[in-house]
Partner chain sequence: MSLKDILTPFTAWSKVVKEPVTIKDPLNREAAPRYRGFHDNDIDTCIGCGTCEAICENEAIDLVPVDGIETKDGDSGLRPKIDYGRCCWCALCVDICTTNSLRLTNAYKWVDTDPDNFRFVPGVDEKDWYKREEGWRKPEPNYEFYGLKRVEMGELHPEEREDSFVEMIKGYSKEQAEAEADRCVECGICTATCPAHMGIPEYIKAIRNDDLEEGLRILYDTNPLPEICGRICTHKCETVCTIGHKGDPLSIRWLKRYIADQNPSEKYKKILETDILKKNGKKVAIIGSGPAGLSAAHYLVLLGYEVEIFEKLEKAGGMMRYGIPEYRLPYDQIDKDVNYILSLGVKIHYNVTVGKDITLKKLGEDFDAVFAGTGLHLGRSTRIEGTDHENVYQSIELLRKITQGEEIYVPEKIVVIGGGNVAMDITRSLARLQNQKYGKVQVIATSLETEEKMPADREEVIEAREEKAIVNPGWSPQRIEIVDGKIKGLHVVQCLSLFDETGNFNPQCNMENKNFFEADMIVESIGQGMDVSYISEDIKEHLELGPRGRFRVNDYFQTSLPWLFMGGDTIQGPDVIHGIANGHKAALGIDKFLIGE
Amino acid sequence: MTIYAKLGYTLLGLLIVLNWGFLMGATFRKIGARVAGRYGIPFYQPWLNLLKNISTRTTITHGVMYYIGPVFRLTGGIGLFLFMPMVFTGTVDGPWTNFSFEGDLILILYFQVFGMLGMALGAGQGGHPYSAMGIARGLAQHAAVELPLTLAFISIAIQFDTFSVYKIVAAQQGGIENWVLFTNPFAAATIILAMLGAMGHSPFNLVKAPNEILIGPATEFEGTYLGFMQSAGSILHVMEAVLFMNLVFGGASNWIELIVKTFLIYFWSVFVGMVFPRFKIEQSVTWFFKVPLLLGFLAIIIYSF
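Show me this one chain by itself, in the form predicted on its own.
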């Protein structure tokens, strides 16, 4: 496949991911509203919000990092997409494998942190006390989430002797019994629990913390900057679900399978959020340093010998 064809498929895939992220976010907001006895937003509301925000201009001025922060956030989501195989086609040069390469799992870990740090640096220069509060909570929780996740990723890499996401997906083909969910249950359990913090729903929605600190780091962002953050959030949620799908649930052989699996993975975090109230920051960090961290260590120990 030529580089131009590869680029064309990649851009089309990014468009699909962005719109699927908007639709999935609206769907789960609708579900949350119905659980609370409300009607909820229309399904097309995220697109209206994006159009409204990119057409709005602001006269508020801050430092340079304030304007670059949302771009960093969006870059983190797009970076995850660019190096993540979306659909398993049987060849690493397939149309939907994007720019996946040997060792891309390590790069993906960096991009997960990139978006969070970009948002923290940008919001921190805004000077709003709620932004600083959200940043402090977010970075503390993100560190607690990344530790067990990284242990689980390393365990899976040891299991399949590769840091290539594509090769990990390829090793899980041939039947559901080959999924990491069954071949490495400790790593799978670590990811399933730690992903609750990565998705950012209750009880781990400490950054935005609705009804407590308004909307956290997004408090001072408006207009195009807020549109960037909303787009980045939609892409990140889909790509994190795709990452967990590739590592634990055998990947996807077509876009329909990808949509179904990512919907169910994302629904797991939303379901937990409907059941449990928000933690305090010390409760959240302590929780990730207990069961998920222990399971991560067990996954490493078992596949190291």
Contents of the next structure:
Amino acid sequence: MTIYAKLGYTLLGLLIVLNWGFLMGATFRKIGARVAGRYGIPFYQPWLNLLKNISTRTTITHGVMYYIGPVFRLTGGIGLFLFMPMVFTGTVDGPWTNFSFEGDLILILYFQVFGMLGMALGAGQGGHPYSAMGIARGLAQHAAVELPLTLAFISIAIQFDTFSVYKIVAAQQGGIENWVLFTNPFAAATIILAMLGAMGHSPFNLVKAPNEILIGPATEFEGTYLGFMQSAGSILHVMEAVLFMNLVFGGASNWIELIVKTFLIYFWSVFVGMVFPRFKIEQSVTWFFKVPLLLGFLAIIIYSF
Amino acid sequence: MKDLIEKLTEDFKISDVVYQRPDLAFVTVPKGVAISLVTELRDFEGFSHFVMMSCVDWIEEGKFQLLYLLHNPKTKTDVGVKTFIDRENAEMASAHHLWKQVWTYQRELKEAFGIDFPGSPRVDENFVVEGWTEMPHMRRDFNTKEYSQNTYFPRPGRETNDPAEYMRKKLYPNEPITAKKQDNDK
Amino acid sequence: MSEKDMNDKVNEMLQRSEANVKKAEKSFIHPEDEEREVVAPDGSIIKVNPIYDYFSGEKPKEEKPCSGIIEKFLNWARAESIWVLGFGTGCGSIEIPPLVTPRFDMFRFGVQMRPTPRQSNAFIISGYLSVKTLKRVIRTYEQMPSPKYILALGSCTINGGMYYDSYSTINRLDKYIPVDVYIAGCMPRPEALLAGFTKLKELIKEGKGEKANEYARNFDEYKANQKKIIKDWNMPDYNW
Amino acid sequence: MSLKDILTPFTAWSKVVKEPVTIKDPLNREAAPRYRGFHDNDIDTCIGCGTCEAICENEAIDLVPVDGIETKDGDSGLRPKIDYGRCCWCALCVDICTTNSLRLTNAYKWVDTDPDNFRFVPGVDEKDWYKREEGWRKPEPNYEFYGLKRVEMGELHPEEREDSFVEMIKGYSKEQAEAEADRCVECGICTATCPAHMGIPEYIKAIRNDDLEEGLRILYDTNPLPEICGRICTHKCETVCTIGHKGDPLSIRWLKRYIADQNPSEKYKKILETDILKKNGKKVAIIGSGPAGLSAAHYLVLLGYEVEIFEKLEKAGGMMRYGIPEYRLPYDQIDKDVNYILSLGVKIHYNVTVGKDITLKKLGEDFDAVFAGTGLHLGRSTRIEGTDHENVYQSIELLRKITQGEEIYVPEKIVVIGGGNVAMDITRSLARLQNQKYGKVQVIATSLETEEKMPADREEVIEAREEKAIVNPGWSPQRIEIVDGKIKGLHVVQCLSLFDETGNFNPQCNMENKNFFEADMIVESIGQGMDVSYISEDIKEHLELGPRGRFRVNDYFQTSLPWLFMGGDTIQGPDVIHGIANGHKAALGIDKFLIGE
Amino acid sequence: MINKFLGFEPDKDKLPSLTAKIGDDIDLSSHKYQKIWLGPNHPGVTGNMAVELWVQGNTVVKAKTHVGYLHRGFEKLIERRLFVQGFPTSIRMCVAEPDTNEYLIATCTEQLSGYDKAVPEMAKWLRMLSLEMARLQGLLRGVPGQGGTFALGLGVQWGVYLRDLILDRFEELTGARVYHMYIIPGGVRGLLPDGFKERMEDNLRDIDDFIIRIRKLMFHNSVFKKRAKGLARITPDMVDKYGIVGTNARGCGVKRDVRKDHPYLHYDQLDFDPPTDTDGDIYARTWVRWQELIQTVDLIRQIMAKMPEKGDIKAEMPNVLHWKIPKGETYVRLESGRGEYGMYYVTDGSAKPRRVNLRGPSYTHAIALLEDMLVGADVADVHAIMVSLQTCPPEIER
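Alright, leaving the form predicted on its own aside, put up the form predicted together with its partner chain.
After this comes the whole thing, all chains and molecules, with the earlier chain placed first.
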């Protein structure tokens, strides 16, 4: 496959991911609305929101870092996408595998934090006290989530003896029984629990907590930058789901499967989030340091020996 | 209730007792003993719940009437301790040490009536209005309508007709009529 | 700098700040907003004027719309995605919860609530405005990105409503900020509010939702009116 | 933390399969039937009384003139205009609306970009919600903001009064008067209808405030005969009283009487501040001491004129004394009012008939101006067959005789022809006399007009019947049957209508339906004519005539002879209050004529 | 345990005392503290008010309540209005439960003018019905609203929907959704419309279902418990010290309910017992309110069953345009959803009141109590504490 074809597929994939992210977001808001007993937003609302945000005429500035924040976040999302194999096609050189390579799991872990760090810069320069509080919460919680998540990743890496996501996906092919979910239940359990934190739904939606700290890091962002952040958020949500799908749920062999699986993975966090209130930050961090961390250690211990 | 007030009448120079309801009485005491009566009622007579503090502006007499309304949760009765203070340079002893919420009332009264309570916490802070330059807004001589119309531009174009006056103009412009008397009702 | 010098400086500053507090009581400016000197970590002394240092005092400019079909397309998007600031300024805000809950569900009409002015483009003035709130409303309104729209609820915003004779509430909102849509009622029902949103959408789609530019155009006039009644004006003229 | 606490919240998800409860089309949702939405006003019923404006706490309502609505008696021609920049939809205006014309529909949607649009006149400006039936109306039952029931006036029981001329109306006590005065909504619609344009709401308010001296001052502003008017005024004001649209109109007349009754005559001068009056040296003669003459005299004397009244009879009061029976208007009350006026310095010459004892021309020469308030003292006859009989009387004559204390012929059976107040007066006077004489009553009062259209006051008819007189209206008298020089009775036929299409008097009768009223005496009471014999021919030829044989006067009752003013019944028909108003205005006219602007 | 181990729950004995007294200056230039504002434009503030917070990290060390953003000068305005004109104004004093204001102003005028005995029986029952409906709609917002402060928005969605249904009933009965203007001096302004009781019963059945659901969602929710339990505790000795009333007092076991202590209208004919709890924390207060929700539904059923079918709705009274009340003063109280709610009313013999002063429970709860309670609280809990005290700014500043 030529590099141009690869680039083409990657860009197309990004487009699909972005739109799927929007659609998924809208769908889940509709589902949430159903539980409440109403109809909720139209399916096309996120696109309109994006358009509207881009068409905002005035902007404010708080300095360079303020601009860079959303860019970092978008970069984090795209970076996560670039090194993530989306659809398993049998060969790493095939379409939809993007720039997956040996050791991309480590890069992905890095990119997960990347967006948050960028936001920290932007929100910090924004100067709003609630932005600062939000990003502080975000980083703290991220660290707490990352710890069990990394343990689970390492456990899986040990299990398959590779840091390549693509190879992990490949190893899970050939039936549901080959999924990490069944072959490494402790790592899977860790990921499933830590995932709640990574997805940012209740009870772990501390970063954007409207009745506590306005809308958190994004408080000062408006217009195009907000549009950037929304797009990045959608991509990140899909990519997180794709990551967990690839690691635990056997990857996807076509786009339909990907869509179904990411939907279900995302649904899990919505399912929990809908009926639980929000933790305080120390409660949240403590929670991750309890069960998921323990499971993560177990997963490593089991596969280390 | 009657017994209680009779008991206290001598010590606290209570005058002008009004039994509004079986469970509510208003007593008037001199300015100097009001706080001590309130303290007595709280500490020895079981009137432990401070309901409210209020002020009435009797501008004709040049007095402010302060009211401390106390409630006895055991006997379920209320006593309103009233005291009159001068409108000029109004000042009253603070009661903020008796209940935690009293300073809020005193702060409000300072703003709304201009009554000073020396020693009351935050008594000089703004309470509800901000940047107020007129006289205290709850005083009777402050004309809110006039102030509002001079300050906040009511939408122009309103005009009304008094039916009697309009009919006179239309039907009998030249006939003798009663001179309109001063409207003392409104 | 020796420790003693430092202490002297701090004492001097404390005294000055006390004087400032006294002065502030007269001039309405909160002591914290007074111009003051601060000692930087390196010992140098910096003058700080919180009111003007933290915000830009520049006037707003008119923002020309795009041309032709592009603007129409963008207006369509703007109309279908109205983000309302969640700032209940008066009693009409009690009808906002029914709008975001199952009975009336305004999300399906593309109307959503946002917690910060930076991300909202519609502002519901829900009834009467006390002068104290008006100050915050102006500040909030100016922080919203253009194009921005104002829906005014109820009699109070039109001509004072029940509080026409109150010393604390304003009578006419359009004197202080430009209003797009008025909704009659005291307070208007949620259905009337939805009708207001429908009307606002029509206006935006027709390209008439340009009140933010009107505000910029008549900025001096609006500002003069605002300053006339807000006696403790302790913020910059325009709050970016 | 138990497992239950983790799992039970998930039961909330069961809602996801349920249909949403959202209202599908909220923009077209009807409000509740009783919802207080936007205003509608039935402008034909509305009389523009302004009560809605008075109760509106937000000053949201203005009264504005509306095209196509005339200002007339009982309708100010104004309609409420509502400012939706003020309204709070409390519907107090609807609840208090005196005519029940104002209502709130259940429409609630009004979105506009221009804040100046939110003002409209309900019922006049086109709005799409007027056709809605639902909406807020005044709640039922027994929900009123003011009393609808009139405070009952104490009066003598029929048995007590049927044989005596003692005043039958007792008058209000303080509580009663204040309760009645409390019902007033101070709209002032009545002021226009009152011929004297008295300050009715103002003096009612004085009663409420228990300031009767102020009340008296208000009365004397426009009416110098309050005791008399308080008893016998035709109270046209009560016919237009706004309260009357829903309930009983206010007893304005009795309230006026209450003020006059409660102020002792000794205090009048002090209250009215008329102890010392300035003189301007000019003299005015007044012919006749009826309401018009007395009123003119009063205001002229206040203006500083020297006033002399020439009265034909032996006492002052004119028709008020000689035309109205004592049980309605006791003589001492007439004296109270008259004496006050006389005490101001008005000279009165009794038993002087102008034209006979002194000529009008002489008066014109001796005085700077002359006001003639001579009244209608000639009875009119039906001119049917037999009216020239000696036992056919004119009511006005009989009434005068009763007042003067002369013995009159009272047989057992009497028929009175006429349906006006004078007819009722004579009927009831004769009934009393019959009662005194025979202990029983047989007076039949008949009239052309049917019961509903009888010009007499309703209560007069009712009271006459209470006193056992028979009131049998709707008959047209045909002829008086006389047998052997003695009256046997009156033949009548049913009267169908009085006026033809053009509005001219042209009674139509059903000749088939006949009736016969037995009588020994017949009294005609179908109106009075004026006696202008005092005006000599040389003067008369200078006077222009107006419609209906009356003299033409200008706005100030000045005839074509500048020094001669005329007013009262001769100009405006039989009515005390008109006479008073005429007199007042003529006084101003004389002042204008003599002193100038 | 693990919190302590990880250092999330500091041993407070080892730290300097955080309880700064009111009036103590916190030196912001020390960079140890930061000042943040909660409101007035903040989704986490009840109504339109502001709390100025001085925080050290996540912990509040000092708080000041700022009110006046909704100040309209009601008491001044009512002094300018006739007695009958007062009630449309007074109802707007508190948006959350407007009927209480109407009742107070009507009762005050009736009591001072001597017409309180003349109020018809039917009107009394209808007043009770509207007061209980007002309480019900307040609780339907308030109980799940406490969950909403912890971001459990689902209950709020259900609750506000049901509140809307009650508002529909209000609309039928009174002619308005929120500002009912129903209780007028002398009586009420309308009889029950046809079929009202059946429709009300339907709604009450929905609410019964909701009560169970909300119990499962909130009170059997581990995260809710974790956050609400032990937070913002009121102890019985604080009750008199701060003037705490209503559910806030009942949440810590002090049984104060005006409906029982000073029965007004026909509350003595109804069978109820105000619920209490002993913990005094947010969970206990919410739990008390939840029980009160059940009780209110029951009370409405009792009222509808006991109320007469027909009758006069308003006493015969003087003409409202010049109704004068002799000189006097009184204090009338009732139990609103937030606690004792009273009005001090002075007349001077003219057609307008001399002084009207409202005693709202928030006046003490939201200023003196809240400011002291916030000290030491987490920033994330500020909103929850405010809501749990049922802060309602319009009744503070009026």
